[in-house]
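For reference, the chain that follows is the form predicted on its own, supplied as structure tokens.
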Amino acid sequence: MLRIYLFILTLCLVTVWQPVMASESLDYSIARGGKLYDKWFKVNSYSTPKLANPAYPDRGAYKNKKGADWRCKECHGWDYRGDGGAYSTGKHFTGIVGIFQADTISEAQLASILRGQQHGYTTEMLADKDLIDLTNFIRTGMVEMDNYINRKTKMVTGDVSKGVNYYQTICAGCHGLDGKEEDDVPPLGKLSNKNPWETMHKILNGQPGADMPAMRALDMQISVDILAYLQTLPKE
């Protein structure tokens, strides 16, 4: 009888104390998808593609250059508007359209487009899990940058007085109070003024291959205020 009791007690303890695996939230998936959009081969430790991306036009300045032509942002832009946004002119111009209309098609259709002949993303490049995260970002995670960044002046409509507190308590531990702490990162004051769209994308989603937190789950205005403050930091 005692043996039976101990056996039942052991089963109960195993059941009660069995660790619970945390499930991924949608924001986690979207933020990871944002990093894949930025540089997928850095996120999933895939070697830098050696062959030119068949979807990238020959007229583009980054054709077959260190995998740049495989980065989603290189065709569709940091503001996701392609030739209708910040990449409508300049060295990053490709003539390829933006992707805001992607929210009108299903996940399966979008995955089929990415796996198709034009884009050519194989399962070795983007695993099925990668594809889920990337499609989640494209369908529901893109931000209308024009609501926060003046496309002509590049100035951000944020509150600098609030941004300084957010930045110094969340970001300065790695980037330094002046935004120049990390040797492999340009001064944040320079980057945020030169390309505020890229900076906003990284604030929201994080930096591929780095331990940078994603701000996506917080109120959008916090990210906007941080970006506004970054534009006041030293550029050199």
Ligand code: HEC
The other form holds:
Amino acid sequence: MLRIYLFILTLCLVTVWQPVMASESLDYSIARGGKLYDKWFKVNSYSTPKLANPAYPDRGAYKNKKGADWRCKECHGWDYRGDGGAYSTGKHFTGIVGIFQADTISEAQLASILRGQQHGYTTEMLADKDLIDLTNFIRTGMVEMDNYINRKTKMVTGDVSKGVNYYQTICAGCHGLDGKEEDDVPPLGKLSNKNPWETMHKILNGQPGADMPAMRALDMQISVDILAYLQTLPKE
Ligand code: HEC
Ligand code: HEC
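Let me have the form predicted in complex with this ligand next, following on from the form predicted on its own.
In what comes next, the whole complex appears, and the chain from above leads the way.
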């Protein structure tokens, strides 16, 4: 009799004791979508595209530059406004529209746009799962940067005295107190003044292919205060 009980008990334990897989949160998906938007081939397992993107116009300066012409941000901008935003002039000008207005897009609509002839992303370049994260990013992850960054002066309206605490406790472990410790990238003081939109996008979503955290689950003001503080760090 005891054996039977033990047998049943073991059976119950085995059925109950399944490894628990955490499901992905919406913020996780949005941040991953944001990193895909930035440089998808550093996020998924696809390697840097070798062929030039036929959709990238000749007037832009980034055709076939290490896959740059395949990055969403290269045509649609760090502020998601394409030729209506920071890429309206300069080397990155392509004349292509932004996607800020597309924030009600469905997964099916985005799939038909990206798999269509103009964009030409194959399932090897962007898997269906990647499209889900990109959809979540476009629907809820695009921030109205004009609320925080002055378009003319590029100055950020954040609280520097709070930003210093956030930066030193969250970021400085990797980037150093002066923002210059990651050798491969320009000093954070330089990037944040030159391109606050790019810096904001990366603070919220993380850096493709790096172990950098994405701040988007936290209050937006924290990221704004950090960005304001970055602008006070040494530029070289
Ligand atoms: C080589 C340039 C280029 C790249 C790279 C690019 N796009 Fe586009 N995209 C365009 C052009 C051009 C249009 C406008 C098509 C038109 O006029 O209808 C467009 C339109 C869109 C639209 C529709 C906007 C609207 O309001 O209808 C979405 C959404 C979009 N792109 C998302 C993306 C995403 C996501 C990526 C990266 C995976 C990406 N695009 C990469 C050129 C590009
Ligand atoms: C776990 C380490 C780590 C932490 C923590 C971290 N970062 Fe990073 N960050 C990196 C790495 C690694 C890179 C990319 C270096 C490379 O591409 O070679 C990077 C890149 C960046 C870039 C992009 C630079 C460029 O030119 O592409 C910005 C901006 C940035 N980090 C800001 C921050 C801020 C602000 C914080 C805090 C909110 C932060 N990082 C926290 C590791 C980290």
